[in-house]
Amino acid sequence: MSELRLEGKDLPVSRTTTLGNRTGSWKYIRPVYHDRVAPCNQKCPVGIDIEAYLNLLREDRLEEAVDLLLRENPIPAITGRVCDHPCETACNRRELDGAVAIHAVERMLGDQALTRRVAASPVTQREQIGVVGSGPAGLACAYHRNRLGYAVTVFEAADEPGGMLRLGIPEFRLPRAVLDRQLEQLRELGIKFVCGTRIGKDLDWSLLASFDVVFIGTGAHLARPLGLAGEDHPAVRQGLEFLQEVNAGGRPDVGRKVIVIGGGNTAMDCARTARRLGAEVTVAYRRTREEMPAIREEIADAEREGITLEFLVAPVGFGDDSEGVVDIVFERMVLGEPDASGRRAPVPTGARFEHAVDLVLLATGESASLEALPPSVQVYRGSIAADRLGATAEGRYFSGGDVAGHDRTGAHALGAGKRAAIGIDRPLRAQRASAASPEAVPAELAALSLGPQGNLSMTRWRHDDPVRRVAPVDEVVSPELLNLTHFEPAERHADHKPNGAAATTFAEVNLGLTRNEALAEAKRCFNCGVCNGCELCLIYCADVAIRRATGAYRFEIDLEYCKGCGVCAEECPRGAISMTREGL
């Protein structure tokens, strides 16, 4: 010992290395690493890694990141489009300076998989899939019965494939020349798309007895009327219906004035379209905006474009007017108690009004056709009965997507089909699994969600996550598991849009981030959950228990010099290291 003198005081100060006092003896609790859920996974209904490929941006593996996406989603520059990205919804960076732009970095990686040759898909199954239905469920399901090793085609009732993703979205947000390439890099993988083709109708169901294993996706595309006084006024129409002759490339005469009735995706896109063909559009919802399900971005870009949104009004009735112009009757709402859907529910108020206006497009929502299905399969409440893997009691047939009454978003539809795929491969597996066989089929779903709410993993299913090597666990990040101190301010990139508050053609409007943009967008990422290897865990560490490894965990810990101080697990940025009773 030597004598060290402050202030007066001799204080005895130790020359040996920290190393020579195992300190580990002192604790009752310790610091471990593992994987939480980011809550960016958890939303996502198609079930992509979205923290994972945001990480691997951030360590500039662009291909790798591609990679990752594709292995969940069959066509990112199409989501990165149109999806309204629940994902971010959810980020953790909201809570410092808004939340990552997933949706345009999803897009950059789409767009480079886009540039892309495909190799098609080794058959190494047996069995036959059958798919009824190219919108995102069945392109989803086919897509992923592929890549497991299956003999896959579609059916389609158009003339071309891509159900409501051709047929009710416009050019303005999906061009078409993005449509086609992803569907045809499907082609590629070795789908092979039978169209106009209407299964129940121009081909029996029972001529699809060659497949093994048959996967319902036709979405919804009735319209459902209004049941109103009038409504039959041939300046009445349905607004999927107006947005297919749309996008068929017609360009029907809409007059001056338009009015467009609902609160919806189609209720927005028909707005925006009828905008492009000349007319002065208003958009008439019985809620507020607060209520209204569309996209916030697409409501905000209707109104950019010189769309009038008008709240709290519901048609009650439709007059006939001179030289085909229509009266629509209008009465005021109040919002009263929340209904089934959780919003607040219109009330009538008594007050009404009328406008006379050229065309009045319904967008209020469609219902499934499900006459034409096989006698096997059960309806309830309006959708095909199927559980979550899409099995349906006649267990040849599994359904997912909008007929199947599952959310009716594009993202949900891409689950859905996912899911059947996994619920297809299930049984094949486990029928062919033996003790030879290194097969394994996992007991619990659970094992493949991405979160207690999430959708599931493919990469779990088939063993092959090329990220990360540990158990999944439930716990989802919040804001408080993270420490913000760590990190710095980065303003969020905005998409880019072209000026001018009129629509005057049909080119994609949202130009999205530039690579470098998108580069950028991706290094935002807190990567919430997951170890990074920002080493501030070592670096904080007062007792050297913590250094570098390799593996699963980019750390590891010396239980002989740690003392469960809890330094480490308070200092990192992500949540990544929690404490645990010694023992446990």
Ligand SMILES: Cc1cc2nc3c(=O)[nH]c(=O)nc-3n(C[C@H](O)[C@H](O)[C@H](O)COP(=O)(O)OP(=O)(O)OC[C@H]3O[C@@H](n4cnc5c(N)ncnc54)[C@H](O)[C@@H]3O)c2cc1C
The other form holds:
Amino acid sequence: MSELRLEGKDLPVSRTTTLGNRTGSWKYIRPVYHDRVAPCNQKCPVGIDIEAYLNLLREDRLEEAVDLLLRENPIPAITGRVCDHPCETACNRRELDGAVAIHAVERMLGDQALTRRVAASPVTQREQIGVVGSGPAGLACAYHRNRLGYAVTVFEAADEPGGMLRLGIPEFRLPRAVLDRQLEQLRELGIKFVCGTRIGKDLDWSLLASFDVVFIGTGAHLARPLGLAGEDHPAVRQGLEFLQEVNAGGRPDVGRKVIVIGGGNTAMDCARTARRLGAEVTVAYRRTREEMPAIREEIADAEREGITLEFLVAPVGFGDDSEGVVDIVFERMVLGEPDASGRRAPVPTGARFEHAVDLVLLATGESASLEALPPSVQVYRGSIAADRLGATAEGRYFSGGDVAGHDRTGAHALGAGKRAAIGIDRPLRAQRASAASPEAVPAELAALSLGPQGNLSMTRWRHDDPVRRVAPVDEVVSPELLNLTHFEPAERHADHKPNGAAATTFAEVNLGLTRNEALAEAKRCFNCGVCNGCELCLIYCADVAIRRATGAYRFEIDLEYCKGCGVCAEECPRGAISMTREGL
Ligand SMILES: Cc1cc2nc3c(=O)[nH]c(=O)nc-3n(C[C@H](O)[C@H](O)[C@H](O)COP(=O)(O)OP(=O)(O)OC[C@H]3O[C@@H](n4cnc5c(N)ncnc54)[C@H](O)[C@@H]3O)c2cc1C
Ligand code: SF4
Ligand code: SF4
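Return one more block: the form predicted together with this ligand, after the form predicted on its own shown previously.
Time for the whole complex; same chain goes first.
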């Protein structure tokens, strides 16, 4: 007798558990777990597995998160402070309530890393690597070569290493104690620094013959003059030279009124430095705020500190005034059609006006110095010609960073140095592979790729990924692939800037987040494209087809029971499951 009757008829009722119904034979599509690429990972020029370290933090595995970060980035305490964080511009959480403050989490982890004692890397390879230039590009190449078991010597023209991190970026954005400790750790790893030695001048390139490979990361330090009448006036200075003087401890007299010409990071740093030396400062830029290349936060900080921004004005000449004051003649601009940079070009209007000021700082960009390169290294359009892995036409020389025409940021230089480290390792590994060591076979570059933009994973090059369970699918996770209904709103934490508009000292302005705030930010991460074990697929599957697993993924699908309804893929908050046609 059936337990259920309707209008006098027995209803069919299953007397077994759901497991008695093998619904798997009905389906024509089935779910597949895979790791897609989180958009933050793809956008980070350093090539950091951001999603993975945020997930480790979510699981309270802080030291492992630090380790994972250090696999790709030699100087996270620095990038966490000065990187313009394109990772956040790409973050899917923007769709809900603001990007995860990745830079601040990176800074917290970087500061944690600074407290570590570092053991020297064992030298396991016989080839010697020379690096010329100790900016982020050279440091990254040296660091990754060192960790791959090579002896590395870095030659630096300045008295201390760091490149623009030391020469250009002011103390109030990057404290010297942080920079010095970061460099000390690189020394502790066993990297040798030879400072005060300009290769091509103090030491001929031919004297580097004992090195099997030489990486050139000499940056772009040549000021570009404007070519205007009166530019040689003593009150007209190059901004970078001014910053170098102040960063080295000098405190030049800037007078009462300063005008900075330019709209990039150098311009913002000049303006904020001159303000700290007591001047009223105006930044004059020939386009509008939208086209300014400076980091957005730096522009906001400059304005908060009382710096005036004047747009659509360009200098056309300098005139002498009394008692060292200089007259600067400006012409008003309007925006025309986009130029080669993709930005709308400034077009002169003919309308002119003058300002009398005590100091003009020129911050209109720097060029690479290419005169003293080894003769075999080729130059193309003002930069060293190097391929994606930093190789030049002369196999012994590699290059990256500002001198090789990469985007002018520390993160891009770090990424270029890392790619060159892989580029240098490739042929050497191939040689060793022929000595019948299968793990030495070079990986295909596609397998190292963090998305279509071309950043590479050193972890995957080394074949020792501690978190990724399988090779990820090379597909970046768009917001449409996420199920945002499963996430609670949680406001983004803002960096602490307690000094407000004071701008009177060179103390660090941005104090970042507290550790707990940074951990809370990590927990705001969606873990785009990667299963983090939330179990929603398991809960939603009505056919009990999903089980916990210990293998490649955290869950496995019993295809005997899955009827291909797709509810798991639909409900997965992070796009870690997709539906595939049977038989494909
Ligand atoms: C004022 C200023 C502020 C900036 N702010 C930021 C910022 O906030 N965030 C950001 O991401 N980027 C910033 N940048 C850009 C960033 O600093 C550079 O893109 C980055 O440092 C480039 O790294 P690099 O290794 O290619 O060259 P560099 O950092 O320029 O280092 C090159 C090094 O090579 C040395 N060298 C040159 N020739 C020789 C030689 N022949 N022999 C030996 N050594 C040599 C130089 O002395 C230098 O130390 C800023 C730049 C400036 C100028
Ligand atoms: S280096 Fe820059 S882009 Fe990369 S994760 Fe850090 S802040 Fe983001
Ligand atoms: S939510 Fe997390 S994984 Fe997704 S883009 Fe943002 S930081 Fe990356």
